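This document opens with one chain alone, in structure tokens, the form predicted alone.
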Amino acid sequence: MRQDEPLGLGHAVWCARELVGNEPFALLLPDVLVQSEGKGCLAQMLDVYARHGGNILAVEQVAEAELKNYGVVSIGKGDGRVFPIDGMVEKPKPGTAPSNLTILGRYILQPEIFNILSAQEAGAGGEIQITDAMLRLMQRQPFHALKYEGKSFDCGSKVGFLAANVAYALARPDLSEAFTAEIKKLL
């Protein structure tokens, strides 16, 4: 699948309808890594859609002053990882995020999330945002919030990129040492 235009992330979705068909699916932004220790944040996910089935976000908690750079949940009460989701908004202004829970870039949808989007109209930043339309169908499915368990990086942004491969450079056990010591050279 390949996306024409730079139209937003909604776009793109749409752009893979025919590939997905009307079954759920996974959408995994490839600029957002997620490290996990035990099981990866999809395994995690799709445990959760397993308990609930609707439509699941990872997400986590983000600084005040980042909020206007991601989408955000409202939620309500939960079990301590796994929360109902009762809002979201794309890019924020400051001060009127309602919460500092941010969607990581890991999302299980519901095949009406396409009937949606192609009707969808331009949002934040003059874009397609998944967020308005998974706000639409939130109106008649539910959708839950994972707080995963792991470490994301923002490959999107250079100094995200290069975090993510010396975190995963010392997560090897095959590299860790040799690539210590390098690092300790440079410093």
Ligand code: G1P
Second form
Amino acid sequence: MRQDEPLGLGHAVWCARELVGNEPFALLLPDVLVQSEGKGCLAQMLDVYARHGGNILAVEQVAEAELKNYGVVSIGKGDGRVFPIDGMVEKPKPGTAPSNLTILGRYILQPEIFNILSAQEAGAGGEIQITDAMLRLMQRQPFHALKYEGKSFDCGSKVGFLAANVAYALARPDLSEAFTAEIKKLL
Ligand code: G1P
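Give me the form predicted in complex with the named molecule now, not the form predicted alone.
What follows is the whole complex; the chain from before opens it.
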């Protein structure tokens, strides 16, 4: 699908409504890469979905100063790495975030989200936000947060993109030795 106008992530997802149809679906934001040694992040989320159903978001802790760049969730009492979500806010103003747990960019969502997105209400940054639609859906359906195992790279930032290139190169047996030597020369 092509999103003809940059009206926000929620709008981009809404553009795919007919393609997805009336089924739960996974949403992966490709500017976030998740490197994991064991199961991939989405596979970990599918395990949680098999237990809890509803809607599942991968989350991670970030530094206080970074919270304003992300969707932030608040959670209730959980079990291991899985927690019920009881609130969320997109790009909170400094000092107002409900926790330090951000939405990573990996979602399992129920198709009822499309009806809510149809209202096309703009939120943070004047964009139609998936976070606002999820907050509405949360009144009717459960949402769980998974503190996934792995390491993420936000390639929407220059430093994140560069760090991802280095990390993925170092993880490749055919490149790691020669690449480590090159990096040592630069440092
Ligand atoms: C989007 C989402 C945000 C999420 C982030 C992850 O923001 O709206 O909730 O935390 O992706 O990267 P964007 O990066 O498009 O500003």
